[in-house]
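For reference, the chain that follows is the form predicted alone, supplied as structure tokens.
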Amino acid sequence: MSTTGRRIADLIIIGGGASGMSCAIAFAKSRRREGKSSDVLILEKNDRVGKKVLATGNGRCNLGNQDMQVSHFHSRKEDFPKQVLAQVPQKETLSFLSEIGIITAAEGNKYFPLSKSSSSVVDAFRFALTEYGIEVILDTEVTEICKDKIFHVSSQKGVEYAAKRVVIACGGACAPALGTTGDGYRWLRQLGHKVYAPKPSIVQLVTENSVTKALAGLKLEAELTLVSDDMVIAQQFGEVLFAAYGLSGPAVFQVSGEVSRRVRKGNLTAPMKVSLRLFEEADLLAISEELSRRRETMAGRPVDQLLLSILPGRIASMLLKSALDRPLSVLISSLSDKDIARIVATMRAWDFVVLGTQGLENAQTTIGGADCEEFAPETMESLLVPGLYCCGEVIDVDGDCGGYNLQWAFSSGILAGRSASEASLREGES
């Protein structure tokens, strides 16, 4: 390789993200404990640290989840998660986070910093990497990774960088942004690992849209059953936004992973789609009764007035038109018992077909990356290139929306530090 210059470190991680920084400070506090110096390098390709920790829970940091079912974590290797978990559970992330400053507050089940500000969860780490003197080089963008005793790393600025250890925790390839290209993918592919294509999590759901197109930037509150061949994939209640090209919103944010495992060579294997249950079912009783009534109290109104008050005007009116065959000029006396019972049944079901999900430049989180069956749980090493780690984003694990995906990279973040900490005591490295 060509180089202008060269630098040493006792572990390089590429990458200053969540994961990352968690890594890098693991790794100091344990060789510290031990009376031991370390020098950690951390190659970062945007122009500061943090950058999409800062972007989550819409600027608030939802840094994890007080239900921790294994459940809310997803991959290939189905107990990996757990396992990972189990070595760094959530009580000692949330230590991890109080050492270096950052104080937790619940809300509902989720944990946010206490002053819920992402760019102050992003300050606390980068004092606590000053503080254990981790160097941090931004605007530095790794081009090539490769090993013969030690691990070479090289930048596009002409530097190489040479490590015993690297650990890879550049994230997926959503959000490319904020850095998050894929990069990682590469490189390990290059190293011999198996990672599989990256699919878009906690993000959009694309539908037939002659209903959401109408009623674009509208909201409500529903329960969202997704349905795939006659059968329940998943149920949310939540939020729901209507957009141009389908529908958004935290409740379809929560079932967007289940469309993404379905899409295969960019079609569904089954045909999908969303089920809006818009009231409680007493409510729809009472609101029969009511139709019923104003069959007679409104008899000389259009049918577009029928659902005064029920709910909002353009929303009405779609609905309406839904569950209907004709024009919603026709006089509400008009309406049969049929047509009640048609409209109560789309309050009850308002089915939108659909068609795929927002793509990877959307999403929050990325679905897929390298295989974990190449890497150990107890340790994050990879079992086919001794001395390389993987932590964060970029191996094969997502987690639902709701600080699951923090919480993974801080466990298999400090796992991975601790873990190379470890080997390097075990190695005598002074």
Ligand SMILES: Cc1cc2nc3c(=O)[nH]c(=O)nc-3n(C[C@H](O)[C@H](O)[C@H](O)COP(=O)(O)OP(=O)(O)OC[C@H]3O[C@@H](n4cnc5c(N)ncnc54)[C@H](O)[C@@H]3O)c2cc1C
The other form holds:
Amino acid sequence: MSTTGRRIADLIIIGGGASGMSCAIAFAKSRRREGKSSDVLILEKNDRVGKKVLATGNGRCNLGNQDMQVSHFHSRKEDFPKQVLAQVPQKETLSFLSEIGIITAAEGNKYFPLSKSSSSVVDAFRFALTEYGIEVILDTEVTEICKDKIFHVSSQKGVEYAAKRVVIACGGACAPALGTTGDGYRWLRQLGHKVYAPKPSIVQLVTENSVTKALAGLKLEAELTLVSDDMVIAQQFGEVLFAAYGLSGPAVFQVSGEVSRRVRKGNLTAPMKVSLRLFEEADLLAISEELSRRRETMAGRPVDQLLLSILPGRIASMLLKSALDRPLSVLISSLSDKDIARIVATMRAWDFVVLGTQGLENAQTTIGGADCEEFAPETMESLLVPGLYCCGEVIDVDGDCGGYNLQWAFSSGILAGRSASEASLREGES
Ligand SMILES: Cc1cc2nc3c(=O)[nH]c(=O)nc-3n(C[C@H](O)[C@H](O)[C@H](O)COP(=O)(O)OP(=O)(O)OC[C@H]3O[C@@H](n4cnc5c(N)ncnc54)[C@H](O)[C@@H]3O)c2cc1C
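Alt. form predicted together with this ligand, vs. the form predicted alone above:
Everything in the complex follows now, all chains and molecules, and the chain you saw is the first one.
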């Protein structure tokens, strides 16, 4: 039904991203199963839906992971993600995706669409939205939500939308260039909800940078250990990329949330370092013997050549500089046993002092958001404002790198849509 300057719908979903589109389809599907039509509106500020989904997985869209241990999901209310994922488990999200035409294949543990193309995922969602008759209003930035008997949603264009139920699916505050500027937090606060300040996760680390700057653009495989106050916080094997500001790459992304969680008012709550182990213990033993041999066979060469073919040239030089306290022009013959032990020790644990993380603009997901204590994990409905639902990144759940954030967006979106539909059916809405 529509009136001049005002559009009334069964359900308004703010945000046409991964969770909002899943929610809309789940709502319409659930009502269709009961022989009911539905009038669902998605309000999206961008000129197209799924802009962030397009950017996922470097354009390949890593949309899930076979390793579904709940420890890959983080929230201040620890049980919340587990309870939600029990309602809509991965098996259900995979069949939901398959029903709208997204066939997945695993690469290692990670699920991707068979096409390895995020645009085909967005296309499948777009076609399904059309099939279910869901109205998508683009270029529409929601500015306010208020509630009397029903919800009133205003846009920057001055149009008012009204509905008995509203879903906030507008994402978190990371990657604002893709539309997610944390708008939902303000509305949630105005509606009486507690919101935890957003922090970046799956993001680069800022470290003391004299070494990383010199190696900017180079990468290596390493076991990365994050240490705070002499305690191991996280460990990850994978690619590490050196950059002017510090460290990047998959292994770094995976531990970055643990750094972010320990930043308060811009400062780390305790000293932190990242330690890179470049070789297994058995290899280090062999390298140690080789270096002692080179002291004889390469005696007359500069120390700069000591790690020839053991590490790439520039990385070798910087590691030697970190391990030794003299110019690399001195002769290899001048190295003591202690020096060789120090070089090997640096390969075992090459330390970088952590200063913090890059900002939300560079992050892939947001830590923080709407307090899960105030939402029902069985429905995603607010416990404070009946008829208000949240799903996706706007709520205080973040996942590890590896498909867990899209998994959360799909599971929580489907649950919100299904629950809103069940509520509408219970209340006999035609
Ligand atoms: C570069 C990058 C790569 C990523 N890769 C992966 C990956 O491979 N695997 C993975 O699992 N996760 C990945 N993520 C994270 C994942 O994309 C998000 O966690 C997920 O999209 C969140 O879904 P959502 O529906 O909550 O939010 P979004 O998908 O961000 O959708 C929110 C939508 O709301 C709209 N919106 C915001 N404010 C308003 C407003 N005021 N009015 C109207 N509309 C509004 C936005 O424009 C946006 O379209 C990646 C993120 C980034 C930035």
